[in-house]
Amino acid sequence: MANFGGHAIPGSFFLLYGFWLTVKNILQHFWRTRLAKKQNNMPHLFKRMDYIEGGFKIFASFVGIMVEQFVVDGPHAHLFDKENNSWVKLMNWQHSTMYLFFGISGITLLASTTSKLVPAGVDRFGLSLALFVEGFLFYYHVHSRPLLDAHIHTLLLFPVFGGSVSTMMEVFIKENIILELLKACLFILQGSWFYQIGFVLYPLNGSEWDLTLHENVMFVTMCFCWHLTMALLLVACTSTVAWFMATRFSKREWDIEIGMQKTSSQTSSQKALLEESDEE
């Protein structure tokens, strides 16, 4: 990650998967509300979603600790180098062990999807723990570090072990769409936030910024504020349109049905008359 592009995929992952949750946890409120009376067993696009979910998080996680591992400068799956009596790259090991939590998140989810056996709520304890660890291995990676880079990376911390914690709550707090909109909202603040980390310590027009000032120290804090309110706008809006789109495409499919039904109905009711009229 020491560089703009190892801010800028983990921010892209969050973000989409931030996307990818809203849409998820809004089709599933809008079945739950408006058409669980009317069919009993809950679709199959739903448990298409965890698989495609649940895969693409280990896929992601094994190629992130596949890259942090063998990069050209990477340890290469050593830990500790005798001859020198040092450890080898500890910063890609912590985000190796990062990776290795959400594919264990993954791995859950698919676990739940597919087996009746596994505990409810298994699969949202899983990416609660992965969260924890994240936020966990960020809060001893700032250690000294330069004022703002360490406070931009603990400002971080916020939406990582509030994820944690709202993601810890679905496990005793089924089917609350507050909860499962402020899980995806934080995903997508982290998300942007790994994207400002990386505006401010990597800069792509080449000024560097003054890693002592203060002044920088609390307009990165005001800025904070700002993706938040981005996040929220966001969600917000994803939420309105999947769930316009939703009932758009139930009230198609209600009229297809009905009209099938009429259909059905005069069949039913012209080969009455045509037997009638046989007998007559």
The other form holds:
There are 4 protein chains.
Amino acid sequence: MANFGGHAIPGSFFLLYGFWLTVKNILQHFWRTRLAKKQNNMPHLFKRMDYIEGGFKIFASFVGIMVEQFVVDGPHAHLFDKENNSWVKLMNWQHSTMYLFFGISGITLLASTTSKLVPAGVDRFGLSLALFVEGFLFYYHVHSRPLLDAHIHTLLLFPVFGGSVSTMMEVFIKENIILELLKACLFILQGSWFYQIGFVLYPLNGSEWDLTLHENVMFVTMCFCWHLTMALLLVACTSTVAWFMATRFSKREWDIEIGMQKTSSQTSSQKALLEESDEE
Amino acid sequence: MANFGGHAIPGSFFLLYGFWLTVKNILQHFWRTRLAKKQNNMPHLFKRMDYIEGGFKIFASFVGIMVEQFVVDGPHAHLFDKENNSWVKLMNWQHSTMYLFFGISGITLLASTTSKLVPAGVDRFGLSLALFVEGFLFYYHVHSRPLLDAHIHTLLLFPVFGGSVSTMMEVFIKENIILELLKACLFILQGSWFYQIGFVLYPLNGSEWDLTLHENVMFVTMCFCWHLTMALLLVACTSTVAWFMATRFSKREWDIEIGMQKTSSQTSSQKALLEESDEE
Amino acid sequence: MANFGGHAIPGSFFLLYGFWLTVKNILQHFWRTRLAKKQNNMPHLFKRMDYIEGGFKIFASFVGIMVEQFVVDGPHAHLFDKENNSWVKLMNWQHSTMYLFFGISGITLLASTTSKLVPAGVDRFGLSLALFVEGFLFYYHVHSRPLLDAHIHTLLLFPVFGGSVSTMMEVFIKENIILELLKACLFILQGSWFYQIGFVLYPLNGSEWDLTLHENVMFVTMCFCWHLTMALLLVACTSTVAWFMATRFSKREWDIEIGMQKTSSQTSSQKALLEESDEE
Amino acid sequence: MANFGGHAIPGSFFLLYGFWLTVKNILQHFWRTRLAKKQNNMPHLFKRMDYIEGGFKIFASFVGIMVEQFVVDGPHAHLFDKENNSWVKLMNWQHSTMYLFFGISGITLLASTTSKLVPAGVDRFGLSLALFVEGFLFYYHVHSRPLLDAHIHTLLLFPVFGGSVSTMMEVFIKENIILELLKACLFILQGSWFYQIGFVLYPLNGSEWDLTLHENVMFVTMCFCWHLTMALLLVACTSTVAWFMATRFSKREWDIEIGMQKTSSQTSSQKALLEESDEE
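For comparison with the form predicted alone, kindly provide the form predicted together with another copy of the chain.
Zooming out: every chain and molecule, the one shown earlier first.
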């Protein structure tokens, strides 16, 4: 999908997924550090969030594959054209393959949430693999393009492979909030960089970029760092908000509990009073 | 062995080894998580499996080296031809070297199974080394070939070096089922990719591939991801089947035990009854 | 800032920061190994040192950005010149971006010192990121320069990326004095190498270096190792001095304490004597 | 020292150092697994071995530097020739720098053996650094040489950087016998490969190798794997011999102890008999 929309759609998904991961991981971290001693069972909320995430991934991948295949100028599930002796729309097939692996990561998430037999960490392994395959296909995708086009796609490999490595590390180093937020941050960075690629290669205002100018390469490199700053800022803000919401919510629950105890003790003391008055 | 068979034979071995590793590791994982508390001693089955695996590796490597050396157009153990002042059949010598290291990995497995003096992890170190040497020789093997030929062999390096790294990690992170199944998966991937190389370079139906076409490179890259999907699926299915077989088998054993206890208690109660009736 | 001063200023900062880190980490190590059992609370000194370090980083980054922007031949906060259709002073913008990330690392240090909610290790993650971005921008900075210029900047990437990796490892492996001193050593190396770059590219005595001579590249490579030797020696000496100062200081404190106890016991024995004499 | 001897001398040192490391580490492993519970203090033998190793490294490095500097065609401590405006014998200076870092590694070993203040692991860090610097200088050393010369030196980087990485891992993963023997094995490999380089570049029998032939490159690559096999075999044999020597020696000590106990009990029983006979 070589147009602005074709970069904005995956970009939006990655951006939203980054925010989702931030909120999910902060809530889990809050529960681990604050509530795990009081409540032994992990709350149902986390299971439900994982079901939603896994289900959504599978659904979105399926839709993505279908769109790539059956869009007007798509391959319509034909791989090889025997008449012309050539492959049919390999770009769409490559995108379908990428989506497939995000679908597989959704399946691993569902499996590890549902069954205790599936070893812990399989969900993160699935996500790491999906990012690896994305980076792997992009890497061999970039060859023989103009300078700026190749460079801007190469920079995309940093959040993709970085995310793959950090997610793989989560398989071994569990419940480390820095790794979890780093993953979220790299997804946000990836999402915003997809938008940037769209803006550079398919500019909306019409003024095209010179794809061979070294100055443009230098600017784009620096711009990538600014996106990273933004991603860090967004993760920091979202985390803070999510943490204070969690604190407030769990306090209110606490207050309600205490309030109920108070009420019950009041009623019991009232009862006692009544009984006392009866005895008089 | 530059023909289809020369790629299908190692491919088949790697495929079978991947399945063997899946079953072995799942059985060990089952024992670790379910039975290790009840039975203190590791069952003899695992020792016997390791003896079989080690012995087979040594035997197969020996046969492999012999075939490479004494096949009709082989070097017949001659390394340097003084008359022509040139090396004799270096390709066969390289393959022999690869087999040699798989033989060494077999020896380390036998050694660490037999003796408690050999430090735990030496077997995995040996396997990691064998994969490293395989990748090392392939890496310098690939130079100055046509585009597609070089590319398809380069892709082989992913499962080979990936397997070497993950097996090396097993030396330090022990009894991690994800690492163990990853290793098995990468062996299956390697095996199926050997077949793919055979199909592309020595097509059975006769229609040759254009080894310089960029489109073919793109397809092959994507095809590698599909092989990975298949490998993941095969490991997942084999694991599930092996796990349920293990559950069932251990249950039946359990039932037999309980049944025997029941029988014995029945007979003892019958005896008691008889005795009681005797006393009457 | 393409002159000697432009390399000497960052060089001095990195050199001083390396010494500061050495002293700070040795003091912390001294406290961990000697005093942690006696005193439960971490002394206020360490908190104050972190506040000073964080505050200074933010201040220095702010000044650095302002100078890069509003120096006479700077971009004055203009990014794109619409008249000439070109970017304005991208080099200054790149340096500003580097400073920005050191500022962010200062913010993370302040945040993790102030609040217990910020997960431990965020400060080191921030510093690792700042070094990564510095190396990242330098890496794409170096293209298409003369041989020696490119080589001498490439060598700078060793302490930069080395420092980034070692600081990232500190996020996971905490309170390891070797890692901490390695980080300090790499900062000193980076600082002294900035000076070396200044001396080679903008020689003070006027005799210019031939930037294309292979011999010069060979010398510079070796010279880098000598700088490493010096950095190791400086860290070793500073550590020794800091350790003995800490031992002495903590002994004196101890002596004072004992002295005070003595005095108080003397006074109490004197009191007892007086009381005794009273009783007489 | 561009002749056979110039490669054989460092080769011999590395070979011997590999054997020394094997024996030392096996003895330490024997003590850790067998005797550490009975004896609390580490035997003096290990301290003495470390003193010898450290002292020898410092001495050998010093001699090496002196020889490189003051050999007949050496630089005689002159670095820059102002008359010809050129560097003096940079190759010798580079070798001196390499020796310097092995000297530093000797100093770190002595320091960490002598004083408990020096953090554990500094000795391994020093050795890792020495190997890193050796590899670093070799890497930039190899440029613009004929094919086979460059290739055979590049292969040297595998044991050098491999040793550096595995020694660095020992800083964090302590008392792991596999890592320790891997380090020893890589030193033996490095030593024997130095000999191989000597044989190829300065053949003793006079028949020179064609440095541009691809076949030779292929053979040399394979030959490297054979050296690895030999190194593994040598480490395995040396380990086995050292282990059984240690077992025997410690048994004999045990027997002597038991013997002494026996003797003493015999004498005491004899005494008792005598006393009994006296009483009769």
